[in-house]
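Below, in structure tokens: the form predicted alone, a single chain.
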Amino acid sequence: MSYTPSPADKFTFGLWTVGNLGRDPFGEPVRRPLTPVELVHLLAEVGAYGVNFHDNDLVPIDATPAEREQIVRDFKAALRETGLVVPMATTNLFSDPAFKDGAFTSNDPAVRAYALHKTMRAIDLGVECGATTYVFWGGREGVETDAAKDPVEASKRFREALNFLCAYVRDQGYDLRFALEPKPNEPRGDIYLATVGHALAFITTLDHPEMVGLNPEVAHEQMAGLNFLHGVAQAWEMGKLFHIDLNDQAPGRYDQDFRFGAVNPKSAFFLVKFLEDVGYQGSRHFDAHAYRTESYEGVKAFARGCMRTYLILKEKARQWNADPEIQALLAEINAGDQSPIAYSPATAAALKERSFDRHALGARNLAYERLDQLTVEVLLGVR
């Protein structure tokens, strides 16, 4: 079977990815920078449908509005020549000192109004290049200690923040919505807006819920300890799933960004089996970066690997669909009614009369461990 990428797939890759220099806390960089235009054609050539940026990944912080405009003018040039689209878009909020202390939650109000500036500036470049949603990764909103800010006030700034931007989204008639990246830590000792629960929970507050969502990141819900399905789960059922970031990671550890499936493979399937199993029509992002061994050949294999990956695991959640033995143990573990106890106060009565065996109930047996290991197997090739 082929597993060569097409634009149905809908695989997309930010500049910040395949544009990684291989720079690292303890090491300079190993690979030459490329222009934007280049790494277009970088990610034509390996298959991939989209091509996402920060701001600043397209236009430095300190170009003039002549240099912005010839490197925009030649960025859609390249989009044009090559049919890559630009689903998603996002502002560096972290990068440059201004942001040492934060930014929508910066104590300087100062920072805090420059955030915005570049913001909407930010968000008219994305807009202008064909972007539909917009993400927000709060990387500097946090603490190193509590005694700097009191975590109530961030969180009313951080409203404050996103009321602002989406009124102004309104205003400009733009087709846009917003999607929280959750994160707990790194670079700042503890983020606000941790994980995909806490995002959720603060989403309810806006005077525009309807228009922000998630951008759940594999590597940073596992930085936590969690288990990202669960949290993606929870994002698609509230009907807030409306980006996602795809890549791989240790649990514990720093954030690794490895290539998708890198690391837990039987992780990654059940992803990609939820995915594609509910439906989901959004981009699929890898948000990972090569090694800091390879040359941009690598990087190239980096990112066909991605792809390359999920298209597997894509066959592979087919397969476990669609094999008789899992599906009828599926059956077996499901067994009886399994209809919603709507409440009355008839049903209610009867339930609370019903005589139930729990005896019984305890004693049935649950097949999980010949369910998971017909799942091993599929992974593994042997079924």
Second form
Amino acid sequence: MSYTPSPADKFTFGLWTVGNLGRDPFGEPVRRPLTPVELVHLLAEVGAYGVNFHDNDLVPIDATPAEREQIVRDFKAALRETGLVVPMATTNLFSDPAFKDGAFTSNDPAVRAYALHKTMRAIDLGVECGATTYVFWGGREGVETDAAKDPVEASKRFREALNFLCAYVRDQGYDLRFALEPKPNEPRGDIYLATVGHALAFITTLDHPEMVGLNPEVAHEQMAGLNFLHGVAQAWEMGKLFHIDLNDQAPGRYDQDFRFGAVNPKSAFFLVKFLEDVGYQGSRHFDAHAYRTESYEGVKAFARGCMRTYLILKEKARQWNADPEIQALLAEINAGDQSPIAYSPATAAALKERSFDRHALGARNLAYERLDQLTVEVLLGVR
Ligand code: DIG
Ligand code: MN
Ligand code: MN
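Could the form predicted together with ligand DIG be given as well, to go with the form predicted alone?
Everything in the complex follows now, all chains and molecules, and the chain you saw is the first one.
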């Protein structure tokens, strides 16, 4: 096995990921800025399939129309030269001070209007570059004190904005779906639509729920202490896994956006196995960045590591699925009539009268220790 990425793997990175300069709340940038064109070539060099961007990763917020045209022309030329594509785009509604108290949920109606203005233009830019998925990460949609904002009003404003933008996309005839990206906190003290569950419920209240799905991120659900796979599986089962942000995260920390698999290869394994088992067709997007200690050689090692680990775990998943002892245990664990109990008055009456030997039910050995040990041994490479 070579574990060399190919376009068929659909590995993508944001301009902001390999372009991360290493700035953090306690330190200045450690890497020089690269242009979008240089970043496209860096991603091509490491074997990525695609590149994503926030509007201002590509076009600076104060660029003139002429500058915008030149930047986009150069970017498109780099895409043609390298063959990279742009599956996803998004709006930066979190950096500019105008959004210091949110964008769609800001208490200031002028900020809410500006957020719609900026997002419509960013959607146009993303579609112009080929995007078919548009991500909404509400990084500033939250509070430090609940004295400042009524959470019900905030929900209504978020819904109003998304309904407006869905209507805009429909009127423009764009082939574009929206993907909400939850996060529980940071940079706000608390962020609305904090988890996959919150977002899935919210989508049902929109005018066009069929246009809106999820972009779950590993680090974000784990910041909330949740099992990322379970959120992804629920989104998938509801037909709402429109995109995914892969990275890694140590429990109880700020959003670390580590290289995929860098912290918890076992949970990364179960995620990769799930995506491959169900035939997920979307991008494998790495929303992560290299350690602040790295030069651009280190940034390339980071990007290669994300993709290589994914491919190694994909091979481990194939091995797990083919392992005779694992499969025999699964057959034993799932033995018996697994068909659903469909309701009918007769079924209910019979079920109420049926007798059960709960002691026998409780005494059954389920062999999960052996199954998990075999899983660990597959991951450790001794099977
Ligand atoms: C952070 O996890 C967010 C922003 O980088 C961006 O809006 C989104 C796109 O994947 N992820
Ligand atoms: Mn993150
Ligand atoms: Mn993300």
